[in-house]
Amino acid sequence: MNLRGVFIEDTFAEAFTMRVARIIITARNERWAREAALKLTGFATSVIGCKCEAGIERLLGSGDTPDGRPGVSILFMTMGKDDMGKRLIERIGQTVLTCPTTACYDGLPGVPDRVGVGSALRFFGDGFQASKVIAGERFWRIPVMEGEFLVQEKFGMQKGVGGGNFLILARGADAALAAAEAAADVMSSRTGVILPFPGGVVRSGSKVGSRRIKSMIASTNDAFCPTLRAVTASALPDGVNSVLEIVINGTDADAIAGAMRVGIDAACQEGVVSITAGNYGGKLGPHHFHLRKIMAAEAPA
């Protein structure tokens, strides 16, 4: 398959099941909602080193939030159910509770699997906290020097998908970066997906394990490193001198497939030789995103 002269490899991206929560942060204005969101999602690129993966899903207008103020929707992901509560309490406690004018709400209200967040953060109030039940949900009012921090007692958690991906193989670094930027731009702000790496782009794609250190769970993907072409089993076609990866997490497989479709289309630019994907022969995870099948499908109306 070719798309505007770019070869689409007959392969698939391999992804795995994660747990996902949706956090809604609101504030007096977009500036402070965004500040809290950027802090909360900072250093949340990969569970390999961060214990969680998170990103801004989209900005919310005042008509889309529980308290009628500007807000930000965040998808927050962990590998297991047991990790979710601890990570949410750490991150919301350190980055949203501390941020002027913010409040924090559950963005998955209909999900039965719920984890306590406000129920733990309330103890910061040192006995001065108070709660109120609205429409069956308890909210905590924690006194702070500025006024009060409002946080929902429990947040919903459901199964999601992490590790959707595609690789952009280009003749040079400028072409690879331009294509990756175009892909990230069109994939950002799509409901149900996040791109957890800086700017949505990864330059240090990894393989499972290490050839030399058994204790390492991931190391550089040498097959796609142009500088190692002469000393390793390279997977790079002739003429490829730079590779960048886009990693996509989402609430479900359909959301990821839709984002990959528009991202790959945007990445097929001048200077790009081919698009491929990272997989481990089907041994890493149950979710397989076949590039040609995705690109052959019609975009939803």
Second form
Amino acid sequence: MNLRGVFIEDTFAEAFTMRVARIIITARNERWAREAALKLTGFATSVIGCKCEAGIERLLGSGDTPDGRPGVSILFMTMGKDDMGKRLIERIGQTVLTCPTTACYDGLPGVPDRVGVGSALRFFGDGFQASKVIAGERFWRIPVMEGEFLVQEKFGMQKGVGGGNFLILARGADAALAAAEAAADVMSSRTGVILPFPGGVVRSGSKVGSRRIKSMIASTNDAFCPTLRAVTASALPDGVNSVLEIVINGTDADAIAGAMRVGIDAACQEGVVSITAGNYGGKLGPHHFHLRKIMAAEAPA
Amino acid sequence: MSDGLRARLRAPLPARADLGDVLSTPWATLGAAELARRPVAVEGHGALTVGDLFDLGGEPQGRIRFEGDLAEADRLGARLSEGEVIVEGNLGREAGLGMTGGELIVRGSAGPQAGARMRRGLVVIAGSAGSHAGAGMIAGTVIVFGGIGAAAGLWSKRGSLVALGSVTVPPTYRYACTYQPVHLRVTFTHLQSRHGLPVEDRHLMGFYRRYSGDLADLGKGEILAWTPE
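What does the same protein look like in the form predicted in complex with its partner chain, given that the last one was the form predicted on its own?
Full assembly next; the chain just shown is listed first.
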């Protein structure tokens, strides 16, 4: 398959089932909602080293939030159920509770699997905290120096998908970066997906394990490193001098497939040789995103 | 969502009526016929039933709407624990007395002791409230759009009495600060979208004087009095 001169490999991205929560942060204005969101989602690129993966899903207008203020929707993902509560409590406690004017709400209200967050953070109130039940949901009011921090008692958690990906193989670093930026731009505002890496782009794709250190669970993907072409079993076609990866997490496989389609389409531009994807032979992750099947599908809405 | 049950007053109440037992035990899944059998005491008329006074219709969906002048109807919503109760007009004394949950929305005014001794839940009075609104509250929220009579929130332990109109704060409450409580924004947004109440921007975005009390009791309650700043 060839798209505007870019070869689409006959391969697939292999993704894993994760747990996902949707967090709504609101604030007096967009600036402070963003500040809290950026801190909350900071250092959350990969479960390999961060214990969670998170990113901004989209900005919310004042008409779309529980308190009528501007907000940010975040998708927050962990590998297991138990991790979710721990990570949310420590991150919301350190980054949203601390941020001026913010409040924090559950963005998956209809989901039956719920994890306590406000129920733990309330203890920061040292006995002065108070709860309110509004429309059947309990919230905690925690007194802080600025006023009050309002946080929902429980957050919904459901199965999601992590590790959707594609790789952009380009003639040079400038072309790879331009293509990756174009892809990230069109993918990052789609509902149901996040791109957890910096600017949505990964330069350090990894393989499972290490050739030399047994305790390492991941190490550089030498087959796609242009500088190692001469000394390793390279997977790079001739003329490729730079590779960037886009990693996509989402609430479900369809959301990821839709985002991959528009992302790959945007990445097929001057200087890009081919698009491929990372997998482990199909034996590890239950979700397989076949690039050619995705690109042959009808354009998603 | 269905509009739930509808209870339309057949004729003006002949005397003061005690509706305290109408919603005091689980009712949200009861049909009109079952609810019609619940007792109502009317002064000088002995024991009647809901069905004697009201035309009931609709489907049980955790929601009931009362229509007609209920200014002489007392204790509606007493010990309410669930569901949404909407009163289209005025209501008598002790509305929502000792509630433990649910929502009581009065589109008119309410007599004395609205929300008194409630433990949980939400009472909203779109008009004015008589004396002792929220008196002896253990927890929960009472919101009054109009003015509130004397002794507001007296002896409350916890809970919130929100005054959007005039209120005289008892001397056993102490002023804390003037701020914008976010939880009120969530509540008002809910009241606006779910019940179509006339929430104004000044309520949503305005400032409130917070008084802690009743300091003659536990003192963990509050009166939040809207202020133009």
